[in-house]
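Below, in structure tokens: the form predicted on its own, a single chain.
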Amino acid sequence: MSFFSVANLGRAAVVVGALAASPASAVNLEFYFPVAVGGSAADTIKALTAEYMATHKGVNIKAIYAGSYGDASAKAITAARGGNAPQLSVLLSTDMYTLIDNDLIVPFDDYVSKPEMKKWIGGFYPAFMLNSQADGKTWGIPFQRSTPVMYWNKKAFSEAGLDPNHAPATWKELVSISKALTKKNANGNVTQWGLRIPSAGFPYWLFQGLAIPNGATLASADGKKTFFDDPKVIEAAQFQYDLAHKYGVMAPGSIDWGATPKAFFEGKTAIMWTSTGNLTNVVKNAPFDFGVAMLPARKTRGAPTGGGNFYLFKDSTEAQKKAAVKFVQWITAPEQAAKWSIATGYVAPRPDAWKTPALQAYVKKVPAALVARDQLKYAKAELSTYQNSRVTKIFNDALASVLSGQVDAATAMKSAQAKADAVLKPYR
């Protein structure tokens, strides 16, 4: 997910590393990276890339900050189709089927040994590999990965007479606690909402935080079929609508993703759902004590995974591919993964990273960092299919029509399923 913009970088390309001419024998790599990510991401990438080049003299890496995830994906695909592909890109894990379908990437498996397959690729959390592997091959390597989590304002809880150390653990508690937290002024206008679940930005992603605990799956593992008309999906859509229109604990209509942390800091909402990639931002900017919890359960706990993978582009030399894989192995190794997680709030994607002294010291200071990691045992794949942008737009439009009250949940989801079927039929 694209989570919190790094200040003062804009969308201009930034070159990491020395600008002097490279030796003729050096391997030159271009690396597309989305700038709109959590915390001090760009500075950390710059430092890590410089560190790698300092110890690998034969490799020069130009990191190109390409804007949001959407911008980075569009630029990488356009460059690849024009014969000027980067060798590496960090793009959404959900871009996997689109990149495969366009024959733009190659699997990492072809460039690692069998021992490395087991130790390196086999060492990532299984939940993150759900959006990284297909047809028995590894197309993406988890890097800046996440799950949505629930943040709550402990001061607001205390003022409402609630236990500040107890977050809503079920849908029923989510409603009752959010009711207690919703404040109105003398004119009847809401001054503090109990809950804020963004529905503009990545609507399907946070919706999966309701659907998965309700036992629903939005798409098949092979990316060829959706289940939007499943009664469990319809029930989750109805519940999201009811939070605003029946229970009155959330603002009606569209709720913006990017403005949500600010609304939380300013006391306009007492609970927010957003990415764990916003954790460092919240730690630095929340003017009150806060807590972080897993998303509330219905039939079970559950949440989607999210965030970005490294992809290895096809249009490069064998020497570049080999050098790119070595760089990805290094930057996802425990020590570097720990630095990245601490700097940004993203989930270190390997269990061994959590055993490093740096992360062990960090979680003692910021125990909330463990919530997203622990939620992985309940996590499922983020919605990803062939023709993914078309299919997710179909779903997002259907959900928007439900939340605006234009169409009932059952009608909207059945229509969305029919449209998705038409798009995906050629792939079955």
Contents of the next structure:
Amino acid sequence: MSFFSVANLGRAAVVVGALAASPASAVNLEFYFPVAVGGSAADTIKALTAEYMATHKGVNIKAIYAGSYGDASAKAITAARGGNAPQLSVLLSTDMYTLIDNDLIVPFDDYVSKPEMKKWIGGFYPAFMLNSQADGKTWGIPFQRSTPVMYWNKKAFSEAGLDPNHAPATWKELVSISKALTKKNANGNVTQWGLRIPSAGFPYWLFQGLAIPNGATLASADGKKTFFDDPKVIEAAQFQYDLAHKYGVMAPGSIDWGATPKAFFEGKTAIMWTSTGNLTNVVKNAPFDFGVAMLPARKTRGAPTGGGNFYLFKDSTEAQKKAAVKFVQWITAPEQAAKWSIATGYVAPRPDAWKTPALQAYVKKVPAALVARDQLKYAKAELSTYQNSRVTKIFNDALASVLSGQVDAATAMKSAQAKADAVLKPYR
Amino acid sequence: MRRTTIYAWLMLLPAMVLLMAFTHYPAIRTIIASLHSTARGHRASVFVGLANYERLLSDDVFKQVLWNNLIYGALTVPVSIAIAISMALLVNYKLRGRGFVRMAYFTPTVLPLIAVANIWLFFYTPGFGLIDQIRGMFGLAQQNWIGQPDTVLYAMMVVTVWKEAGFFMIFYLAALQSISPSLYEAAAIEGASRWTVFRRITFPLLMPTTLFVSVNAAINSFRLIDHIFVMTGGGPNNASSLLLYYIYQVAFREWDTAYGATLTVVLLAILLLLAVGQFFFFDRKVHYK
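I've shown you the form predicted on its own. Could you give me the structure of the form predicted together with the partner chain?
The next block holds the full complex; its first chain is the one shown before.
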């Protein structure tokens, strides 16, 4: 009895709420966003959304925090499958093929005029568009994008007799400098590692920071083929293994992603590789002078891009789609992109955003913010394929088996390639 | 007569509706889904017979997580029970500060598993975690307990035992207090040693509790995976992945819902076997007569 009356009350409340909230012609949008780094990301998104609604009448946007990237994509896909999709969502740029495959999103092209297309979509850094376009269409708009960079502890460099203003620029230097930084106590136990490249969390991503400078690509641009057994990939995997087991400059076993900044602050590692999205965190918490540099070069410089894009969901009205695209145009415009970048440390995805007074003042204060932007010249696509989670997991498992010494690099990568081929075959 | 039948059915109805809607219907749907392919975009789901089950047989990850889960259950269940009995015996004596010790043993149970996992994550962190700080005092090298395939599963078992033993202790404590003191008095008159008393009186009389606890512990070993999310994500290379975690990965990360359903059927079958086995075969032998 009481159950039914509660249900009725709920229904009545929804009706009343809807009547109160929306003027007759207003467009209602739901927008899911994930937060992957510390700091004020969620507040900033909510503030920007509120600002948009205050200046643009006739649109209601509900910005919904949806957890980590993984959670957000699980929520969005579940909602879409249940016929209750959000109109707009920020999800990993690498989810693109999965979302296309499940027929959940539409490209932005149909909702933007030709000149706007050129001016707006053409205005992003090309490196960020690599994981955003497929089949000649634009499915994702870069928003919270990042790239891995190298942070180093200048105090530890001085103590080891190294030049505190020179970060390792090549793999060779990475090994020799890290060796000088690895400190052992009287018992022969390591008290400070030279280098820390996390291998749990997003193993493939930081691995790409080794593979791309070595000239290797992990997947084709159409997301239908992987190149895990490329000798250059095997060589990079071998190098990551060697850093711990041959050169002894990095802790053996898998290295946690989340504890990496803490290990850096505590002096347990003198150099760390992590997302540029951690910059604000490091600026606030590092108790010593630190530097930020591009990842070291092998054949060339190089790094993957990372982070999230805006996606437009299919299951919505034309009016909603148009309103959603307008909002995305606004929030990625220079002024807003600058605000967002300063609050979080994400790389502002457009050159014109870097020309805004706000961002220029910020770079004067934190010049390290420029490193990630400058690295974009050398950046390549992040690993992204059809059935992305499954293919990525195949690769991560293979890399873990190499780093833990279970299997040699060549065998592991060849078997991973065979498994990925089996998954991707139906798409070719 | 007829009226009472209708009355009985009406009384049963609410529980039956809930059970059907939230247990039986989803289970049947899962079995049906396991016989179909996963729908993707324009490709609708089609009947594929036992193809998903054939995939199980050639799926190395499935074999590994199943094996992991068996080791995990085979070790965590008896160890939790042994520790629970020891703790219950200890706090059943009239020792000083008994209330405090009881509470200390029970505390891990009150904490959510997610919180427990975060605590242990700190314990295990190589270099500056609690365990390594203590090892450092004795001049021992740092150990990456949850970063190596050969130690990670055991490290996860420690968390489970730590979390569960205190809960099971409560059941044993209640059971101990219901054992008649006259039995112990008789044993004392006979001059039985403490070990004989435990083996001949206490342990047999605790058997119904042990059955109940072992059923629960065995089911929990397949059911509780929160710490895996927080601590390892099943890694490295699936070394700490358990069946339910793999189901989650397949169904909600890879969106292969049909194969996820197939794995779920396997899990259902295992749980059914466990329950049936324990109740029908062991139940006859546990009651001391």
